[in-house]
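As a starting point, one isolated chain is supplied in structure tokens, in the form predicted alone.
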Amino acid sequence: MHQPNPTSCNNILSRKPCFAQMTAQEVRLCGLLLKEHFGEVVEKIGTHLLRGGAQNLRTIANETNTPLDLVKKSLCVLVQHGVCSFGSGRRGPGSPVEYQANCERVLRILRYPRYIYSAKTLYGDTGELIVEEVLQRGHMTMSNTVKTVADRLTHNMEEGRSMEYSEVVSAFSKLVETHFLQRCFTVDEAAPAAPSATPLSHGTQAAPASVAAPTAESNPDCYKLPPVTLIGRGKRRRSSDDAEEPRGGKKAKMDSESCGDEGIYWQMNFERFHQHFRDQAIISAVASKLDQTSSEIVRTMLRMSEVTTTPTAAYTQPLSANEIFRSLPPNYSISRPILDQYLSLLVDDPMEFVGRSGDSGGGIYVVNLHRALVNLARATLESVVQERFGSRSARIFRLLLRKRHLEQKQVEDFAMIPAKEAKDMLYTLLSENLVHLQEIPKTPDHAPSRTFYLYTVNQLPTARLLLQHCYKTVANLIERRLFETKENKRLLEKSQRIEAILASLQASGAEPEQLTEVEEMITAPERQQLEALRHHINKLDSTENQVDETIFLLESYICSTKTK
């Protein structure tokens, strides 16, 4: 059977990063996520890759010092999971194997549990736990994903009850429809006619030659279901089997191979959810801006140029005033001069989310999907300075926005704020790069009486600023989480063995008395600092999932700038 390759069909992997240059914040980040889901050994060897660049097996392990066997089951980890890459070595064929780590892929296990609701948003539980499996193992067959998937929720069912294959494979087939999910190649698929001889530099950031995968574009399988014949119900778990075999061992594969789907394995999309959140984004906007209507109407064409509209695209598919009025919702019972209306009012708004490139069928429209991240954007960075420093800062920094360049005097007469406090507030906004000041000579001996300096906002590289920023806040509430967690392992392990105790006695029907006995085993200061570690756990968790939301937005607008 081929090994799987976890380089998707939009070839993740091989693709040119948007973000070239890793930064010490980045780096840092992505060792706390990888210790946090995979453990100290596999985060020593992705963090050394990280800074290092290509590197064949021998390499890391002598210059981490750990163990060859070690070295090579990290790497299994870490391949398994899409972080790492693999090609031949910088002299060519021949040459010992060389493994890459994937900083953009590392930092995509920060954004795991948006994923997962947003699965369980469009499909329902059954969703979830599909996008949960595959995230948690990196890829999976679809035979197996079904069965481990039933299994789940006919465990969770009341007694009795139990979960068809047939609803769970209904969910997957619906999440490969809309390109949630795609297949894997095998390394043979992956591997190029005639590798390629030219050297990899130390550190570059150029893929490997044997992950260069062909497009979805190029490959009609990419999303195209084997013929799987899944006939059954998910099993209840018992006890007994959950300490005999751990989940997805021997017994699930063999399982796999007698389904005919051996060897075609399924990974995420993450593009595609990117898609989604992007217009979740605009959809949320729109509403914000203008009203619920307006936003319905945005939803609906990007909803019918969701699967044609590439990831990197500027605008999406035109559309015509027709096919938009026949796509809306039944429950939209507004009449076609009304939706002309409404699409004249989105094209003429200043924030130019609609645009209009022709008149036939009724007007052809498109969602400028570039200038919509530039406005998200730029609204991220004004709320930001806002927080910060304050209204009056803010109306400055928006004032620099929009006039592009003014002088000091200008700042405080168009802003209506006192010299003093407008210097001030300039020069704290210059000393956190957020506002850049631009000297213009009149004469070539730069003399400040015939110099005209001009304050200014470049957009792109404060939105750069700001996105590290975010990377050192979220490796800072991970940090703060591991140590309050340490602090009370204790407790909590106290906790978690009551806990096993008392679902124990439950399911053996055991006496009121003695669950009210164990529950006793934790003491009154005991549980109320047990309660307040719970809370702040939960509120860094939630903290980790809002700044992560303003770095996809962030990560969108740059990687538009770069694609447009």
Second form
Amino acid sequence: MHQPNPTSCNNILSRKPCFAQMTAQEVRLCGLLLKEHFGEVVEKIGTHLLRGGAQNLRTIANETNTPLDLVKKSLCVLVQHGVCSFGSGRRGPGSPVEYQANCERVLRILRYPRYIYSAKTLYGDTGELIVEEVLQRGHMTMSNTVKTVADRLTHNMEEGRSMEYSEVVSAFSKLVETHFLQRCFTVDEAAPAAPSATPLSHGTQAAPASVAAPTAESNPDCYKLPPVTLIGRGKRRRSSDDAEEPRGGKKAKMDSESCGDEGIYWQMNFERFHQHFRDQAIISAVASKLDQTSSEIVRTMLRMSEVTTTPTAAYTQPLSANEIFRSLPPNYSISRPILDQYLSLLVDDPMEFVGRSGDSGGGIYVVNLHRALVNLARATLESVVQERFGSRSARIFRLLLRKRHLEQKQVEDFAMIPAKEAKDMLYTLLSENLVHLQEIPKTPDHAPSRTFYLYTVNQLPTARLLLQHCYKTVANLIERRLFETKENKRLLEKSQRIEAILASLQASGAEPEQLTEVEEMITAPERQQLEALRHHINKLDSTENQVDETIFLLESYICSTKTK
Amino acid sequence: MAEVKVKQESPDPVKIENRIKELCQQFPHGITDQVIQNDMPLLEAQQRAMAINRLLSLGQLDLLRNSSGLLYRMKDAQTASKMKGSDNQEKLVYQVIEDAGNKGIWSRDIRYKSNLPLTEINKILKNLESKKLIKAVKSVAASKKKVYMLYNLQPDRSVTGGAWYSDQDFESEFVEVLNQQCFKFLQSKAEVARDSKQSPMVQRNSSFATSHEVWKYICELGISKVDLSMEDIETILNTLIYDGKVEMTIIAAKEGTVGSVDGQMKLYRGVNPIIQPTGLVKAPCGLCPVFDDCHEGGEISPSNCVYIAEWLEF
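May I ask for the structure of the form predicted together with the partner chain now, the form predicted alone having been displayed?
Below, the chain from earlier opens the complete complex, with every other chain and molecule after it.
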């Protein structure tokens, strides 16, 4: 049984081949991510699909010169993780199945640490492990997830204690209730003769998709928990017995037969996480612009409209002041008139985070999601210009954002920068394509002396440009990280060998002198080098996550302008 | 009976001229031909024209043109004396410069208006300058361009650049200092308002400062040698808005309240940025000057990047 993945921003489950426009930087980044997470073979197939659009099995195998069974396995992996989808071919049903890769989904891999961290802050360690497991496997049944997570938690607990399944189940159900996890929907038709299952996944098979491609959301059972009760405790994995056994192997098959929920697979709902991140960004923007109480009010409003607002809406559901007052967290006891004051201050603020759309019920308020994203993207652009070119260039940039079109002289006058320097800065910004020049001719022959030249900044194209820069930056950081690892491969292998020797010596009870003798096989400068290497890799890793935050803001902004 | 011939005595030209001068003094805005004709109906047109020409050449009468015809006006006695030693061309040039007021006029424009050749113009200008009747002022817009205006006139702001220019140089440090001072004032006001722990509306309103208040503060600080007007301070505050540090609102104010212009008042308030410096700039690639030249396998690549190497060592 196999489930195609639900659609996201780019509609991929269409019967016509949809060539998503992908830039070279995106493809490069996707390739690096695929190689790191799934290996070289999958990377080759994946980048081929990304570059070439929808293709059938034979074409992929021929063009990438890989044996057919490897292609099948790679496609299985990709489909399992929702990167690749399949549909009937161009020539209608009956023609070979075509596969298509989704670039956006691959780029989500970059954000996995952030998803896991959010789950941890919201639902504790249990939530964190659940999300981690589902992300690693792509699709999982509830019973399998619960068992694996319980085992892992038990492993980290002290001797004698183990984790109750019910605790994990409750965390799982909380995640489902708040829509962070959703069901993958099943394919109804039976599959024709298909390749054998790989040991890794739960027996995936290629099957033609149903005629209309519904999303996961359109399935009414999308967020319904399966009616199974799992009773038991986590098992502590002894290093002596099943350490070598693959996780999802025979053991898992046996267990899933005993529970009642085979075939009901769960996956991450990325859109919901993105909504959460977006809300976080808005709340922290309000907190720094206004104050803590205002941000709490906005947080309450956003929480109230979490499940009722579609992810791409421009405004939240209208909320009356009475409702907001009732839903404020109990430790924030502000009186009703004060709340009204805060709300009117939020409405008056030039950033327009909150809007007033009616007067009944004490005033109807909405959070302007689209406006907030526009402001956040704008602040991002200004921040990049400021850090890269200096605060005076940033002044010119902001000036042009506000005043739209200005002549050279006007720019100098408004920004109060001497003419020579202003000219220099404008030309630098122009050469980086952050600022554009608009010509307005006075005469039909466009003579330069009789033409107005106006400088202008367009927020949307500039945001797209910066987004591509971000992709390239992350790809650069990943490559540097791989390079650093490769450079020190010999040293890393040596240290791993030493550690293995040490571990085995310790397990068999060796003398302290023997241990120190082994430890000294790594010299002090080598130890320093290892330490420096570790530091570098960590730094590169954490910076990738930071750049991903910028990517998220810019992508959300661009997405919200598309649907507007 | 013999016919009595009425001898038509030709009126004395001097008397005509005096009469015309009296008329001019009667009507200081100027008199038209019609007025002279009404006064002296017996005067022939030819004699009238001769008298007027004489007065003009003597420099006692000014010839002007308005929508209805020619006007003759009494020339100022003082200026009349000044021009005594000069000839007609100089007088013409002087008049042209005078008409330009305090904006001054460029030598090429003088040439167009007076139709005199360039060499003549230059000679005359030098002459007038030595007599201290006109002066040359360097324009701030184009530093090579000199405009001429009357000696005792103050040059207009557009020529000298106003308070921000001293001797054709834009005073950037002065502007910077003012910028910082205004920002500090607004920031401290906002902080005081925040610490006062009153109701949020009062807090926000007290964190605003009108442009008049800022202007008074700057004047009292005494950091400016030049007198600054409220508009000057508003241009400085606008640069703070473009720096993203300050926001402005306009409220309606009663006419007559201090600092209101046309029934409005501008209020300024210090604000915090809404986001921290964004993630992209934390990577060296975000600030790299050779970002576009960087490719894996090229001369500049992530693997051999000096900037990344330095940054990793931090």
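Positions refer to the first chain, counted from 1. If you're wondering where the values come from, they're calculated on a predicted model, not measured in any experiment.
Q: Considering only the two-part rigid motion between the two forms (each C-alpha going to the part whose superposition fits it better), are L454 and K494 on the same side?
A: When each C-alpha is assigned to the better-fitting superposition, L454 and K494 land in different parts.
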